[in-house]
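Listed next as structure tokens is one chain, alone, in the form predicted on its own.
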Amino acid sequence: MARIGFIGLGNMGLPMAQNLLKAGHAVQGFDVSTAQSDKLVGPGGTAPGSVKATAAGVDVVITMLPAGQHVRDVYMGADGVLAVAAPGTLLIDSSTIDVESARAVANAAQGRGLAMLDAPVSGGVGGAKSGTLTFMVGGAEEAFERARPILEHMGKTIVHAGGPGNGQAAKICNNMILGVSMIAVSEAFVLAEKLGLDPQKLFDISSKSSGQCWSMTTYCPVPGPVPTSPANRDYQAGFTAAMMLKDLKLAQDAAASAGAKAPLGADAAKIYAQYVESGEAGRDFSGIIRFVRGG
């Protein structure tokens, strides 16, 4: 088993980390909120109290940040990772971040001869607590393969999308779909609603004909045809409009960068950042539905 540094227990992190050592590893843990810190204790891991101490005598570390800048700061800092991981060290960021941003922390420890992965995931929180999550992973193939065991305790679909940043530009394009589907379909079903088609009547014709898709069949956005859907508890969220967003604005940012055009994703962030702004940031993607509908 190995011995593991994990950065960032929020959320996501939290559960990823407890699944590591439910798996058997040695998990030591860091994260701004001691509170949090204190939750990888009881299960048996540990927390040293710092990035530095927690990325020292470990075999692999794996970050789970907010933002670009964050990852930035805990890997290239004076007493980031890098400065402090032993030789062999596997490093691996599963923060859903920009694309230069993963590539520049990439290249800066490629520059002190340690392997770097980016592995966003896909699957929220529920995804993470049960271990179900999809990996999109950036890097050397020689890395991945020695970060797949790892990461499968926590995924179940691990997926080597090619060379350094590539796994975030799986995450961002992936959930650029995401996004712009999630309207689409709070759009029909409330249209739907107008025309006075029962929603379920919908859902049982859509997601068996050519609108079926994973925020119809998996996430529907009203109450009743997925009873395990946030719909069904109040848009609770498993995966935030805010987080929705911040990928949204990556997926423009790159798109900018790389010259591509993409307007419907575009529409999207702008539509999802009226959504945030009326004070829906906590609530669940999903909910974009009650911002469509009007309340």
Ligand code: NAD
Given for the second form:
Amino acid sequence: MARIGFIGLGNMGLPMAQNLLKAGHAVQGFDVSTAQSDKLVGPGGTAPGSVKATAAGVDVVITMLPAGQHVRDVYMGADGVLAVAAPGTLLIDSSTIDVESARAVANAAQGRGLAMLDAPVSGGVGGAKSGTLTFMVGGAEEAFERARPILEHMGKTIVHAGGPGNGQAAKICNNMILGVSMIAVSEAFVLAEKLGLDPQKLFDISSKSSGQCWSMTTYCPVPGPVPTSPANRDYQAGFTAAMMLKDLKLAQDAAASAGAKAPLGADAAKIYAQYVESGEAGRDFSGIIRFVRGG
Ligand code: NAD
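One more: the block was the form predicted on its own; return the form predicted in complex with the ligand.
So here's everything in the complex, that chain up top.
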């Protein structure tokens, strides 16, 4: 059993922390929203009320925060994790953030003699609840091996992607595929509607043909074919359009700085930006089909 400090108890962080509790770890959690922190309190779970108190006296600190600036603040701010973590504490950031921030925080941690991993996830809120997330991990091999048994309580696939920041590199590449493929699947279903083809028939055919992909078979953007997809509950998130836009922008920034061409990723970022600006930032990203359909 490990003592774990978990910071950021939102859509993803809370079920991840709850899975650590179920596995028998002692988890203390903190979120700026007290209502979220309170949901962790119960058998084995406590909510000490600050980053400082949550990161002190534990074996492992895990963070699950919205974006790079939050991660920099929580780790590098006054009374942040790096200032209070005891020697030997393992630090794991599972937020999706820019590679540069991930490497800056890992560097600062190393400067204090603390091992840090970037370990973003794929699998959504469903994967967080069922403990079946994929973790893509950047950082030293030894730290990865220490983290693995902890991550296995929250995920099914745990991959070491290389040195610091490489977990984030894998994540933004993956999500660029996801953003582009969700728009492609949405365009195909809207075209099918206009051609008089039943969406269920398109699903039955394409899910077994060369158009098959996760955006279709797990997260189908039309109601019916995949009962668990957000399309069946008015596109309630899930993974919000704003989060998808964030990841597509991260991919574009990374492509620009690495000199890689990603024109479809650029188009996907523009389309999601328009969708978000239409007032749908908090809607699930698969709701993009409504935008593609034109309302
Ligand atoms: P969320 O907004 O639901 O949760 C983030 C939480 O962090 C919020 O509860 C917020 O109050 C808290 N927070 C913000 N600043 C804080 C601070 N300084 N100290 C403590 N808590 C703070 O977001 P989420 O959907 O849980 O996503 C978290 C991260 O995981 C993001 O980086 C996202 O891109 C990534 N992610 C999300 C999904 C998904 O399906 N939702 C999937 C994969 C990855």
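Only a predicted model underlies this, so the values are computations on that prediction, with no experimental measurement involved. Positions refer to the first chain, counted from 1. For the two forms, the rigid core is made up of the largest set of C-alpha atoms that agree within 1.5 Å on superposition.
After superposition on the rigid core, displacement of the C-alpha of Gly42 between the two forms amounts to 2 Å or more.
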